[in-house]
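Here you get one chain, nothing else, as structure tokens; it is the form predicted alone.
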Amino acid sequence: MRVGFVGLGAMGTHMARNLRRAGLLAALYNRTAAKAQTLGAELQVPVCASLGELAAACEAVVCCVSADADVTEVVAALAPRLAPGALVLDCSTVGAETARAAAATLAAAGAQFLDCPVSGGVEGARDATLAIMVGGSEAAFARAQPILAALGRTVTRFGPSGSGQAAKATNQIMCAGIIEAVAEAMAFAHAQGLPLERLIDTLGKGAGSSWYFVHRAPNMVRNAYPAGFRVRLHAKDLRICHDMAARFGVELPVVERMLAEYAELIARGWGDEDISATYRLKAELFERTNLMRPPGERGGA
């Protein structure tokens, strides 16, 4: 199967370079061109000009954009130069709605479309260990199999389409929860004056830990953030899970706090950093409150 690639950020560079070493990529699209001309000369895949000529190339075509309103638009770009049969798999995180929307576009253009969100962080990308949460047809999601083994470790089908990008956004409410905690423990325990990179050793074994914990408590340690997960991108992701679950006429407690939190990380410049950047907030309370004491009462390291 000749496969095409869209979207080569932090996440989609690694996924296109896993499906050249499986024989599967045939070529290259981005919009910002320079980035594909430099994937396509290390992979010696060629790189098209337009999503029409790289649909025209492909038999299926894997997607990986920032947003509800990139997905729309490169599955209308694709539509009209797709085969019979052609195969889109969307690996971005959107909206269940959008993703019902695009698979009905492709119908009607003979196309089958595939929901399938990615977890496991620029790393699960790079060791093609991803785990890959599938929405649609039975029929597509047997076809693109080869494609999803060689992106990821667990793939798994939920449903029809939409049903890929519920089970992302249960994932994403989970991270809020965890990444929230890990900071707020982060920070207490620097507080406390303990040694960090030993405690992550020793509870990163326990019964509290998490992958968050073991990859990104060293950010906090470092008090550096490189982005592994935008603050920014996981806030428009909280924004999707705000609005799916206000269609039932409910109020998430974890997504409404992150939300806050990640505006406030956004207003001070930090929307780009990791979204462990929210230790920077969680040791502020614990700075604001040691100051208020008396200079023999304070503790922390």
Ligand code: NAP
Contents of the next structure:
Amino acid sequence: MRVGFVGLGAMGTHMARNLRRAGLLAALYNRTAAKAQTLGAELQVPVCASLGELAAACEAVVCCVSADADVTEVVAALAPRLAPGALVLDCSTVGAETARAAAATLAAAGAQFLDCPVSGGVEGARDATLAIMVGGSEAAFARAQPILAALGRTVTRFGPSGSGQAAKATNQIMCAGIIEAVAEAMAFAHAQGLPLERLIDTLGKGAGSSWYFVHRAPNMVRNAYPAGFRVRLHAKDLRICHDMAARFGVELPVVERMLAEYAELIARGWGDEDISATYRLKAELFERTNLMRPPGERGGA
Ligand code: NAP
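Return the structure block for the form predicted together with the named molecule; the form predicted alone was the one displayed.
Let's see the whole complex now, leading with the same chain.
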């Protein structure tokens, strides 16, 4: 199958490399052309000047862009030039409604669509170990198997269009609660004067551990948060969760709290850092109370 890739960001660059390794990658497109030129030269894969050109050159297109409006825009530009029966897989995290609308646009153009949001971070994209949550027809899912197998390790179809995004939204709510707990616990441990690296080694094997604790608590020790999963993007995902819950008249406390904390991080210029930057706010809680104590009674490492 000739596969094209759209969206060479933090995730997409690795995913495109994995499609190349699997012998599937036929063409690349990126809005900022220089990124596509660089990766095209590295992988020896043709670069298309437009989405229409890419659509015409491929039997399947994988897309990994930012937000709802971007997916809608990319799908609208691909649709008129896709061959009948072409397959579009969208790995971006967007709302279930956006996925259903994309599926309808592509069905009208005679093409098939799968919403395929992913989990596992930049590392999972690099190592092709992503968990992929799929929504769409069984027939499209069956056709997409070689592509999905090249990108991830756990690939599950949850039902019709939109159900992959609903599963991903569920995951994003858990990520919010876990990163909040990890950041809070690490700020607490720091204030107790504990040796933090040894703590991560030990608690990383305990019942309270998680992927975020093992892989992102070290950022908190170094107080450096290089972009893995950006605050801005998780805030975008949590707004999706907020809207999906609001359809039931429900407001979820974990979602609302993290949206407020991310708004503060973004306002203070940390929106492009990894979400482990939440630690900055948790550490400040202890710094404030510590500074209110007499100097001799101040704790912390
Ligand atoms: P990123 O580094 O910001 O890259 C976004 C990519 O999408 C860039 O190549 C950008 O092109 C392209 N793009 C955005 N809007 C576009 C448009 N309207 N038309 C064409 N191209 C457009 O983002 P990322 O971290 O790779 O994330 C991509 C998606 O995966 C997001 O939906 C995110 O929520 C999801 N995700 C991310 C992670 C993670 O850990 N990073 C994990 C799971 C899922 P330019 O180069 O021109 O800007």
